[in-house]
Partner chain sequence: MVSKKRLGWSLLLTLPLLVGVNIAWARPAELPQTMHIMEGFLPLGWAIFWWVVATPFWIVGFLRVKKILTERPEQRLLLGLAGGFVFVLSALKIPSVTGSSSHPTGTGLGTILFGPFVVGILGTIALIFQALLVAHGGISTLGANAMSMAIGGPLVAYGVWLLLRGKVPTYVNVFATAFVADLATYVITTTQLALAFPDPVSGFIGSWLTFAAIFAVTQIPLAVAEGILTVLIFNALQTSATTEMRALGLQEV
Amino acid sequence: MHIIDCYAYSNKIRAVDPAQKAGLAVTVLLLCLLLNRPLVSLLAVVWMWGLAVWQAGLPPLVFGRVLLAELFFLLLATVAVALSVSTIAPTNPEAWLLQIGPLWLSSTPAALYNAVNLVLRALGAASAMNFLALTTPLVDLVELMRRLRLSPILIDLMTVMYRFIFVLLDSLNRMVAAQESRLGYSSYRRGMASAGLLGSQLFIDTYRRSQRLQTALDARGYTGGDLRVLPTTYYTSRPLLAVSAVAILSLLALRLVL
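So, to be clear: I want the structure of only this chain, in the form predicted alone. Can you give it?
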């Protein structure tokens, strides 16, 4: 998450209006879900990857590694769609069979197509969200949600939770480093004891930090809802708008051709 946040703040289109980037990401996501074609989803991945590299200036491998990690979990989740497991050999003549002991693994061309289509649809939608996450910091998304007049309490909860993720990660890293310097994980038994101690101390540290945060908010007159931050000046990127329009039209055109 630290890496994603660093690129979100340092990319070339960081100051572009978040509504423009969010609009592109949501549109591509909806097209991947509604058009329901593997090639359309694959083209969406290519467009989002290209925009992240050419427009935002992100390293190609960064976007690729994020997609690769998501692809791994998607493949695990769709194994049940592509394969069927039974103790009796299927009688379908189109089924591909593999016997492993008393179990029969079978699949059909239709099942494989559905699995591939499902993976690519999810990957296309994920690439759109990756583009938004890697180019837009949370403070910009919070400002966008305020413009959309979402609940102030919901926005504040998101802000505090996001902040505490990094606070807890920092505390966790410091505690693990302190335990390792004292050979806390030198054996399995000591490692289990150190892990239990780590969990309890992290909970206590979290509780104390939350109390200090509440005290700081009370001292500044916070009565609930609408945490204010310094506003940021945004601009509309015409090149990004033009490329976004071409990307959306190409997805629609590909669906008409198929």
Contents of the next structure:
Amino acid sequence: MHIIDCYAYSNKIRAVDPAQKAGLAVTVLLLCLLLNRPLVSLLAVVWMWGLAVWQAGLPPLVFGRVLLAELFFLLLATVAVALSVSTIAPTNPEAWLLQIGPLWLSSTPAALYNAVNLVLRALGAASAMNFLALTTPLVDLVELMRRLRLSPILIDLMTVMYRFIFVLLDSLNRMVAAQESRLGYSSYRRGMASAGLLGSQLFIDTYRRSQRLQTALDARGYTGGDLRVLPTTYYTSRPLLAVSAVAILSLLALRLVL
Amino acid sequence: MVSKKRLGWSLLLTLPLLVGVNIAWARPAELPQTMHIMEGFLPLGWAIFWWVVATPFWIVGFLRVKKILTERPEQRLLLGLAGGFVFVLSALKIPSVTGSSSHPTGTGLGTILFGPFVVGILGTIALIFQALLVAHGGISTLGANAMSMAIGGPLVAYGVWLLLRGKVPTYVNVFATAFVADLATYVITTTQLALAFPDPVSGFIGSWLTFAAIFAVTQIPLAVAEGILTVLIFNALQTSATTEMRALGLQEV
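The structure above corresponds to the form predicted alone; please provide the structure of the form predicted together with its partner chain.
Time for the whole complex; same chain goes first.
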């Protein structure tokens, strides 16, 4: 997760208004779902990957690696869509059949098409969101949600959570290093005991940090209410706007041609 | 004849296991392996449907959080950090027998410590963060994933926690709560997938069983491992974090 966060802060379009990047990502995501055609989804992957490399200056392999993060879920779930399992023989004349014991394993060209469409649609939608994730830090997205009038309570929860995910992860990693250097994960039993200890110590660390932070706020005269921070200044990128329009129109055009 | 049939059965059963284990090994170790429906995987209609179903639970959770913050404004930071804790728990590695390691969802422990409605809100934010920080789950499937992991799992688990409270030793109750939270998440996700992709031959039931069988390979061991882990964490907390536990209203346990 450090990879995504790291590129989100250091890419070339980091300072572009988050509304512009989120607008593009959400539009492409919705188009993938609405148009629901394998080639349209494939074009969406190409566009988002291309924009991430060309506009944001990300290394091409990083985008690919993030895109395949969910390969495991995608493969397993798609198998169930492509194959049918039943106790009676399927009657469809187009079906390919395989009998294993009392079970019939079957598939049809239509089911295979559905599976391919599903994989591409998921990849297209995921590449749109990954483009957003890799080019926009979460603080910018929280700022966008603030502009969209999301409740200040939730904004505060998100801001504090985002910061402390990294603080706590750091804490966690140091504890894991300490445990590993003392052979804390040398066997299954020991590993389980170490993980249990780790979880409880992390909770105590979390709780005490929140108390200390509260003291720090109290010392500065905090009496409840929302935590206010200064927003960053953003700019609107005309080139990105133009390319986004071309990308979205090309997706629509491809659907009309098909 | 019988042995041939047996062979066929065991092949059918071991194949997904082998595939699953090999893929799990090939994956980068830092990524959580929890059962989130991937971005774009659900058709638009079902994606919207689950958003609509989740909304009332989000509203109840939000009102609960708001009430906590008006009564005790000093809890604002604790809630934020609790959310961070629930998120970071999923980065914890539980050793597992197959050689790969799995990650807890943390929803069982979160439910015991902070209550199901607060976990509903914190879990949903954690899901948004997972979609945007680790590319797991998604925004279009947020409703469905929140329904299974942040709302359904914790609510069912809380029911178990209240039902067994005082009737069985606490460690049994903690195990059951964490186990059921994972199991409920698994069952709800399976149902969501089967509803969206019914089998053309054997319908919803056939598709449900197929999805259930495929994900059982990773999810059932995870539920057991998380149950054990949660008991260990809870026991350690009872001995070393009595002040904090009392502040959360868990002193009598």
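Residue numbers count along the first chain shown, from 1. Just so you know, these numbers come straight off a predicted model, no measurement behind them. The term rigid core refers to the most C-alpha atoms you can superpose between the two forms while keeping them within 1.5 Å.
**Student:** After superposition on the rigid core, does the Cα atom of residue 185 shift by at least 2 Å between the two forms?
**Tutor:** Residue 185: C-alpha displaced by 2 Å or more between the two forms.
**Student:** I want to check residue 113: does it shift between the two forms by 2 Å or more at the Cα, with the core superposed?
**Tutor:** No, the C-alpha moves less than 2 Å.
**Student:** So that I can tell if residue 79 moves, could you say whether its C-alpha shifts by at least 2 Å between the two forms after the core superposition?
**Tutor:** No, residue 79 moves less than 2 Å.
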